[in-house]
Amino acid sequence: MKKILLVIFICLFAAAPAFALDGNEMLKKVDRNLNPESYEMYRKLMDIEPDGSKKEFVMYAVKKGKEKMASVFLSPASEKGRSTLRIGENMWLYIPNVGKPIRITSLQSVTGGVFNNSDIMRLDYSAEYNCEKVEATDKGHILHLKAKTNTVAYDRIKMWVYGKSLLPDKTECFASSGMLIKTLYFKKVKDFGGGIVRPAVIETDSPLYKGYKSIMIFAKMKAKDLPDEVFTLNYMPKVESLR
């Protein structure tokens, strides 16, 4: 009898890690599956209005660690040379003919579309959110995220994650009042090379902006070592030189 109990105990102990779902560890894996810790990439942003008209922007961006991102507009001509910098929750916009970085907020949008600055200059989710609950689904899990501080763009996020790949399928973003602010849809998983396999397209809509939609298309994402100097106010006019 003792031997049988010992075997059962050993089997349960060995199986425990498989059943122990640590939401914060899963969230960190989602972050790394979406992109390397430090990288460069190109993006096209499209803002589509209810009448079907659209504006397109092309940006080059670099990110280092969990909390530093810089980017520069390459087109259209009216935006070329504008750059953005994010360090934690602090954000700036540099406009060449102004010549001095301007503070901006996470809920504003440098393109004027449904994507706000927090979406466009996305940090690691695990840098801004704690996972309070993990819910199993047929395809994977739903991570229930709560903002670590009240300075974050969204108070809560529900993130649908595919099982083995641990890539997001959809996120719903909520205000502290519980109101749904927007939904992001992650589409077209693509192999970018270098071990980066992630959605190449993110679409978003919002009940606050009915009929409007924004799309973000990712290209040429790859790991890149970057000096800390890149993520300073003085470097904002020179971000394009990194290409």
Contents of the next structure:
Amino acid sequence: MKKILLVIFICLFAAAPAFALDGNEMLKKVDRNLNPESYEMYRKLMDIEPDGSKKEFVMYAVKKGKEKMASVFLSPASEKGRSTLRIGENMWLYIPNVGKPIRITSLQSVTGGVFNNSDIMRLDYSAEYNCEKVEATDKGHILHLKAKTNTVAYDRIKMWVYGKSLLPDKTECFASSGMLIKTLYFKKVKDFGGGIVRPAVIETDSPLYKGYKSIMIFAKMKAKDLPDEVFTLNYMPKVESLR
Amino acid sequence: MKFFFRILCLLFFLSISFSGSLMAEDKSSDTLDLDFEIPEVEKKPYSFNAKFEISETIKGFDEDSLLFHQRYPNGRDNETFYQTEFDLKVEGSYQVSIVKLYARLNGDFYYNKEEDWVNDSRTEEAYVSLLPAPSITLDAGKKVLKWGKGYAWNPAAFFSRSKDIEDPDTTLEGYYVVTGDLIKSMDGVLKTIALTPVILPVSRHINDEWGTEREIVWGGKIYFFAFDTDLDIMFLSGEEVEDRFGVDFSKNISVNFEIHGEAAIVLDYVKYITDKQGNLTEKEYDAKSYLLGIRYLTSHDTTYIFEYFKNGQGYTSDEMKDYFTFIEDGYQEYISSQSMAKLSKSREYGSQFYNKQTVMKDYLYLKVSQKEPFDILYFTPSVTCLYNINDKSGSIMPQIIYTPITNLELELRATFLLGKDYTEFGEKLNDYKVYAAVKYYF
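Same protein, different state: after the form predicted alone, show the form predicted together with its partner chain.
Now the complete complex, all chains and molecules, led by this one.
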């Protein structure tokens, strides 16, 4: 009897961390399936109003490692040359007119619309979140993510992941109060070359912006090795020269 | 003709304001063509950008103020001043290998009744950059170097011109410099260290705002990024200019709260002070200035920027009262004897030392802006308050910015000055100012 109890105890004790580890491992795989750890890409951001009218922005972005990302606006003319930098939870915006980088917060939006700075300058999910629970579904899994620190834009994320490809289908982003802030939909899986097969479109809506929709279209994503000095305030006015 | 033009400008402004949503592209999200070809991906060696602005400025004179008496001792025919302005700002760059050329030109063409049509064109920036590696850059030419973390003021911006407190984000004209960046990134607590040396040559032909004797002004800035905090240490030194040292920092306390600060000391700063009789004296001391500020974003997308500025080079209330008394005496003398002697002298002091923005010791600045209230997209109203703690005068500036369609921006701004007699804002030339502008980027 004692042996049986011991086996049950060991199984229960060992199962919990193993399950959590699986979730975190799965999250890391989702990250790598979405993009290489260091890469360059182009993105078109579209903000669509309830009447169907839209605004478009085109950005060039580079990312290195777990916590560094820089981008620059290529169009429209009113935004051209604006660049953003993210190192961990630190974010800066450089506006050519202003002539110096200013700190911005993850909840603001450099473009307006439903995407905030945290969405536009997204790091790996596994860098910011722990997977607390994995739920099996017909198509795959639901990962329940919790922010590692209180400086992350969303306190919790619920991520629907396809079973075979381990690519996200949908994420729901929640504030610490439990309120749903927005939902991201991952669409149109595309082969970018170099082994990168991922959704080329992310669409978002939010109960806070009823009727409004924002879309992000990805293009020319490829792995790129970049020096660390690219991700500094001094380099922000020169990000476009990396293209 | 001019009146007609002003009406036309106003109508254009209003018509675009109200027809923005009609002019916007009508395309349903369901029928969007999610094309993956992005033309901007094609990289060209050159780039070209421009902004064209039409604006109308209306100023209401305060005919009882001392600065009005100083400038218009005989009064004016019109209580109101109108100025129509056409401004074209063009910037372009061309890059071949590691060499990049950049220039920004500003052509301003304005009309007012006093000066008629005036053309004011200038090269704001024009420099060549060498970019051998991301960690090394060398720039030579006319360049703006904006240092400091303050939004409204930058006491540590040693190599740049003063900001316009009514529009701190507007572009400035640079100085001729040789400068560069040496950047080193590291793992660990100290993540980045960057060195920015600056050499600024002075002669009668270039940078003559710094002096007329030939000399080299030099300085630099060291930037550190550690403990999620930006930190800069800067200095400036020269034969004919006062040596100065500064430090600044900024840090995000949380996802919606940022703090920043800036401090500077100008060694052996010489302040020119007039007494009530107009006798000018020099006071030499180490002028210490500092600034503390926050930027806070609420869950309702309201942004607060709040700053306190201690201006070590500023005048005290008593010093300003002496200056105002001198103007008053000069005006009374002119009224009684038609002698301009005192008034002319006060004008000279005014243009050199006193009639400038935020010329006193202690100020508070608050800007509150609300992103897209009442579900009006791309519409940002704001209110800015500037308060002079020393004499309890100030200004209030409501502003609206609206971008109904891509690349088109409409701005309407009013400034109201408030203050008693013998206070900075109470004695300014104007009671109010209204500025309306249509800006187009291409």
